[in-house]
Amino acid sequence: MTLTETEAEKTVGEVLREGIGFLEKHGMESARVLGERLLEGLLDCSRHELYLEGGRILPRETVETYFACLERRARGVPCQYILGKAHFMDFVFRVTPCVLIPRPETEFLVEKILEEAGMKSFEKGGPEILDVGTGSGNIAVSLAAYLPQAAISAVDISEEALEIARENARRIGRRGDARNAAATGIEFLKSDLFDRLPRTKRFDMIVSNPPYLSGEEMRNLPPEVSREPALALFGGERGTELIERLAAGAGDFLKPGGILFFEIGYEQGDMTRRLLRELGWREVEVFRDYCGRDRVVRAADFRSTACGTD
């Protein structure tokens, strides 16, 4: 989409209408929502403000940038990667194609972790928490902000993802809200699950949004999701291989009474429950999200089957 000098003199309302029409022409579902979201992101405003200021003239550069964003979206690039940011909990995280886009389902995981932390007392005043596969850092940073007394560590196998997570922790931790300052104290470490952790380290909670898509699901991904890093999506041919590794190793890094929390696919509840019990977890609970789908697993009372316990 190119502009002439006269075409560049456009209002917010005109640009939005043309943007929605462009996406509709290219067969995009939810074209209005996508068009609004891209313009909101560029103008750093709310949807409500788009319509309140519909008569405002936009600079030519902004119009050109918006049309370029529309073209990228029509090619299947997610809005979050186009804008370089994604909303999660109360925060805005920087995202790039090297990290998974934070999703509302994972907010449910964070809420369950916060609920658990609020019901316990901890020897150091706050929980020691490990976030496994931190990606953009959305879980670790959110927990640090809501649990400022917590000591939080975060690991990821991808150095590129860790750089994004560190940046998000610095930026959100220094944005002026004293509550968020704890985010700057998160300890980040490159590790494949628990491989690089000191063997003597123990946590009150280990939390994760692990890769859990199966081989079949990976082969049938929507175009937008296929743009996200396979490393953060593919959980093995069955979809639960990474979950199995996580659950098998977590018990060795938990304090007595420690809890494992992680996200699962909505069809994996029964399978994961059986798997964890076979691995030696005595308490396993699967929580349904606000759509009524299995989404979060809480596991406790780990007894290693290697020790011969029943």
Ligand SMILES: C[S@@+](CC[C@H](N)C(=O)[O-])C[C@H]1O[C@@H](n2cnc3c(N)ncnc32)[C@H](O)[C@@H]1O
Second form
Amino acid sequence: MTLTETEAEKTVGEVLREGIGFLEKHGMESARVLGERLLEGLLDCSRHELYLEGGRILPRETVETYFACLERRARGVPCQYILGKAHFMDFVFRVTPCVLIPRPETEFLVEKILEEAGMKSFEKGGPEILDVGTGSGNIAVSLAAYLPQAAISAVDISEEALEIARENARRIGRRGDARNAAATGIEFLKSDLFDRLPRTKRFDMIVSNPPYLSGEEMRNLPPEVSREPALALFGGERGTELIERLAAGAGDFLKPGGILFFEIGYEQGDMTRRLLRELGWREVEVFRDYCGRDRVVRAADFRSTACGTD
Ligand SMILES: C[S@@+](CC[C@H](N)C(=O)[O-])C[C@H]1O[C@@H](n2cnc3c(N)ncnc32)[C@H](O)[C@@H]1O
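Moving on from the form predicted on its own, kindly provide the form predicted in complex with the named molecule as a structure.
Up next: the whole complex, starting with the chain shown before.
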């Protein structure tokens, strides 16, 4: 989209209408939502403010930037990569194409982890938690913000992802208070799953949103998802390679009775339940998300002395 001299001065309402029209012309589904989201992100305002302030004149540069964003969106770039930010839980995370865009399904995982943490007391006041495959740091940083007593470690195989995660930890901080940003205390480590962790390290909880798409799913990705890093999506040809490695290795890094929590694809519930039971995990549970689909797995360490419910 280009601007002529006379078109340069436009109001929020005009720009929004044109933006939505542009996306519709390019056959984009949910053109209104996308047009609004990009303008909200750019103006750093909420959706209703777009309408309340519909008559406000926008500077020419803002109009140009918005039109450039619309063009990138029409070429398949997700809004979050265009704007460089994504909402997760109560926070705004910086994202780049080096990290997965945090998903609402993963908020369900965080809710389950918080529920578990809230029901227990811990030796050191708060739980020691390891986040495996931290990506943008959305899980680890949210947990640090909500659980001020927790000691959190986070690993990822991608150094680029860890850089973004460190930045998010600094920006969001403990209790989501940017003034305390330096004090998140999250220990970030580049590691292939547990490879680089000290062999003596033990956690109360190991949590993860591992890559879990199969080869077949990778070959049929929606265009937006294909912009995300394959490393964050591809779980081996059957989709379960990382889940299998996680389930086989996590027990060595949990305290007795420690809990493993991880996200799965909605068709992986039965397979994961079977796998964990075969490996000796106890109290294996698969929780359904708000769409009624298998999504989060919880299992207790097999060396637990407590009675399992299985
Ligand atoms: C599905 S993404 C999850 C990112 C983030 N935790 C979230 O919930 O949005 C999986 C993450 O695991 C990382 N990863 C892939 N293979 C890994 C491995 N072998 N060891 C550690 N991290 C790995 C990827 O780089 C990616 O950041």
